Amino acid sequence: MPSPSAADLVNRPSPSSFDLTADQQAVLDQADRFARAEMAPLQQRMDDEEWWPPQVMPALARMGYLGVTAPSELGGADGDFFTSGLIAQALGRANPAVSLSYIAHENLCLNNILRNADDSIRRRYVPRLCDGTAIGCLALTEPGAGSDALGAMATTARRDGDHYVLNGTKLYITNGPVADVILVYAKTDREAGAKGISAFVVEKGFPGFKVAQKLDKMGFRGSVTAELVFDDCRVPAANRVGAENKGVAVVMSGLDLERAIVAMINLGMAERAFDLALDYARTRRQFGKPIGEFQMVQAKLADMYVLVETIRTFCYRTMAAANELEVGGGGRGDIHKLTAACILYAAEGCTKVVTEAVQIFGGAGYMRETEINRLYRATKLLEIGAGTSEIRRLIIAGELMKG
C-alpha cells in the first residue's frame, strides 16, 4: 500500500479538532474552580431543604457567567453559546442543581428573549437578567401537555386592547418559585393548533399571575420547581415575543439549543461520578487490598471511562454545531436530529456511569447524604426533561426517514 501523500495528511482531521481551544479550556478551568469553591458547599442544604440560595445568581453575574451570549451594551459578555455550555458543564460537576437553574435562566429565558424579542423587550429585561437582579424561567409544559407540549397546550392568550389576557396552568417549571421574568407560551388561536401559539414575557408582579405550589422532587432538589397559574393575567401587548401565532418557531429553535446545553449537565455529572468512583476504588480496601485491584471493579471503571470520553466528544461536537444556529432555525434537519441524539446519548450514558459509581460505592452509595447518591437521584430527570428519551428517538428516526 503506497504511503499517504503530504496533501492527504493535511486534509485529515487533526485529533486536536475534538479538543477545546486554549481559550475554551481556560473558561472551563476558571468555571470549575469557581464552582468547586462557591457552589459545591451549597449542595447539602439545597438537597435537604429544596432551598435556592439567593447569592447564586449575583455570584454568577460577578463572574460574567450571566448573559454570555448578550452584547456588552445590554450588560452581556459578547460571548457564544458554546461558552455558556462550558460553564454549565463545570457547574454540573460541582452542583448539578445550580447548573440546571443556570440553564433555565441563561438559555431558556435570557437567550430566547435575546434571539427572538424586539429591541424594546431586550432593553427592558436583558440587563436585569445579566446582572442577576432578576431570575428567569421558561413556562411551556402543562398538566395535560408534556411530550405533546404544543398540540395539547391549553393556556390561552386573548387580545384585549393594549394587553393580552392569559389563562392557564404551567407545570414542572424550573426556577418557577423564584423567577422574576417568565417566558410563557400560550395559544392565541385555538383553532390553529401548534400554529396558533405566541410567546410572552410575564413579570411575577403582573396581576393574575401566581406561583400555585412549589414541587417536591426526587433529585435536583435545589433547582426549585413550581406550578404556575395565569388567572386573567394581563400582559402588555408590547411584551409579545415575535409575531402573533408565530411562537412555534421560538419554541423549536429554543428546544434544540436546550437539548444541546442540557447534555452538558450530563457531561459534568458523569465526569464527577467517574472521579468519585475512581478515588473510592483506589482508597476503599476489602480483602486486604484496594477494591480497584479487583478485575470486576476495573472493568466497571474502564466502561465508565469510555462512556465519559464519548459523551464529552459528542457534546462538544453538538455544541459547536448549535453555536452556528441562525435565529429562527432549529426544529428540523440535521441540527434537530443531532441535538436529540446528543442528549439521548448523554443522558442515558450519564445514568449508566452514575449507576456503576453507586455500585462501586456499595452501601455508602445508597446513603442519601452522599454526593454520589445525590447524583444518582438527579440523573433520571435528564432522560425525561427537554423531551423524553422516547421523544428524542422519534425525532431522530423522523429526520432519518425524511432522507
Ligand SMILES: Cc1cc2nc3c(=O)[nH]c(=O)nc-3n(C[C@H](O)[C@H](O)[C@H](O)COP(=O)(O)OP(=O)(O)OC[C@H]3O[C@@H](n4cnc5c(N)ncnc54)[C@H](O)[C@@H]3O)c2cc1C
Second form
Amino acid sequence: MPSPSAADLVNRPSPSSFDLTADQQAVLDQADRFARAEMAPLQQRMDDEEWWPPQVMPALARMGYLGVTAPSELGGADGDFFTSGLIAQALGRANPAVSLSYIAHENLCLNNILRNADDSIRRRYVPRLCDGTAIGCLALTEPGAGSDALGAMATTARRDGDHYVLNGTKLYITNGPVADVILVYAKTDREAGAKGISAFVVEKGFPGFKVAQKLDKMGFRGSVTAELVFDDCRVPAANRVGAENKGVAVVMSGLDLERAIVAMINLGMAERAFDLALDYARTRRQFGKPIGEFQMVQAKLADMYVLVETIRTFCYRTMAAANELEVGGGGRGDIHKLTAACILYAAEGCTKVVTEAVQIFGGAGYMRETEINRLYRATKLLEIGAGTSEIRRLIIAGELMKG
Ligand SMILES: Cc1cc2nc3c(=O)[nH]c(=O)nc-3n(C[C@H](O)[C@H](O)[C@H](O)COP(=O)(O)OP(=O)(O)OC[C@H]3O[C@@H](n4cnc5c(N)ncnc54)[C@H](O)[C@@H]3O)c2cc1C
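Let me have the form predicted together with the ligand next, following on from the form predicted alone.
After this comes the whole thing, all chains and molecules, with the earlier chain placed first.
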C-alpha cells in the first residue's frame, strides 16, 4: 500500500490532532458565513417573542446541514458527527437558539433514529428530517423525572395488538411546540426500572398526542420548548425504535453524543462573547483612553482567552473521540467520562467568559436588547440541560472510582 502523501495526512481527521483539518476549517468557515448572514438577523425577534422562524429548517436543509450523518440515499450528506458539531459551533456564535434547536433536531432526533431504528423507520422519517419538511425533537424528561430520568420515568407504553398505547407527560422539550417527529421514551415494563424502557417515534398527528403548553424561558428564546402530553396515544408497534425494554442503551449512547455536541454551542457562545468584549475594550473610552488599556480589564481578557482556547481544544478532542462511537457504545467507560467532563468544563467556562464580558460592557451589558445580555441570559441553561453540572460530576467520579 502506498504511504499517504503529506496532503492526505493534513486532511485526515484524527482524534489526536490539535486543530481542524483544512476540510473541517472550510466547513466551519462556510457555516460561519451562513450563520452571520441568515441566522444572526433573526435573533432579536426570537428573543423578544419566543418566536421560532419557520424559514430556519429549510435554510439549514438548503445548506446541507440537516442529516449530516445520514447516508445520501436517505437524503443525508454522508458526513460525520464532528462535522455536525462544527455547524453547531458556527450557529452558536451567530444565534445560539438556532444552534440548540438544530442539535435537538439533527442529533437528538435524526441521528438517534439513524443509529438505532430499523430500516423501515429510517426510510419513513429520515428523508423528511433531512429536507427540513419535518422538525424533530427528543422527549425524555418528565415533571417528576429530570436527573433521574430513567428511574423515575412515569410515561407508560402498553401493547395493544399492533399498536402501543402511550400515557404520560414530557416536560422542557426543545422544538416540542413545532415538532412533527418526536422520539419518545416510555416504560414498557413498569416493574423493571431502567431495564423496562423502550423508544418510539411519534408523529404530531397521532391520536392522543398534544402540545400542552409552550414554555416562556429566560434565554435561548425562540428555540421553542414545550410540555407534551400523551393521552392514550396510539403508536404503531412498527414505530418502536430498537427492541422492547432496550431503550436504555438508546438513551445512554445518545446522551454521550448529546453532551459532546451541546458543548459545541458553548464553544461558539464563548468565542462570540470574547470577540464582543475585546472589541468593546478597544473602543470604549474612559479616563481618556480605551478601557482595554487598564490592567484589570486586560486581566479579564487574558483569562477569557485562556478559557476560550481550552474549551475549544477540549471540545474538538471530545468530538473526535465521540465521532468513533459505535452503535450501542457509550453510556459507560472513557467516552462517558470524557463527554461529561467536556460539557461540564465548556458550560461552566462559557458562563465565566460571558459573565466577564458583561462586566467589561458595564451598564450597556445590563441592557436587555444587547447581544452580550442575550448570551448572559442563555449561558446558564447549558449547566442544566443534557444533565446538570452535578450529574456530570457524578458521572466522572463514578467512572473514576470504577478503577
Ligand atoms: C430549555 C430546556 C430545554 C430542554 N430540552 C430538553 C429536551 O429537548 N428533551 C428532554 O428530554 N429534556 C430537555 N430538558 C430537560 C433537562 O435535561 C433537565 O432539565 C435536566 O436533566 C435536569 O432535570 P430537572 O430540571 O428535573 O432538575 P432536577 O433533576 O430536579 O434537579 C434539580 C437540582 O438537583 C440536583 N440534583 C439532582 N439529583 C442530584 C444528585 N443525585 N446529586 C446531586 N445533585 C442532584 C440537580 O443537579 C439540580 O441542581 C431541557 C431543559 C431546559 C431547561
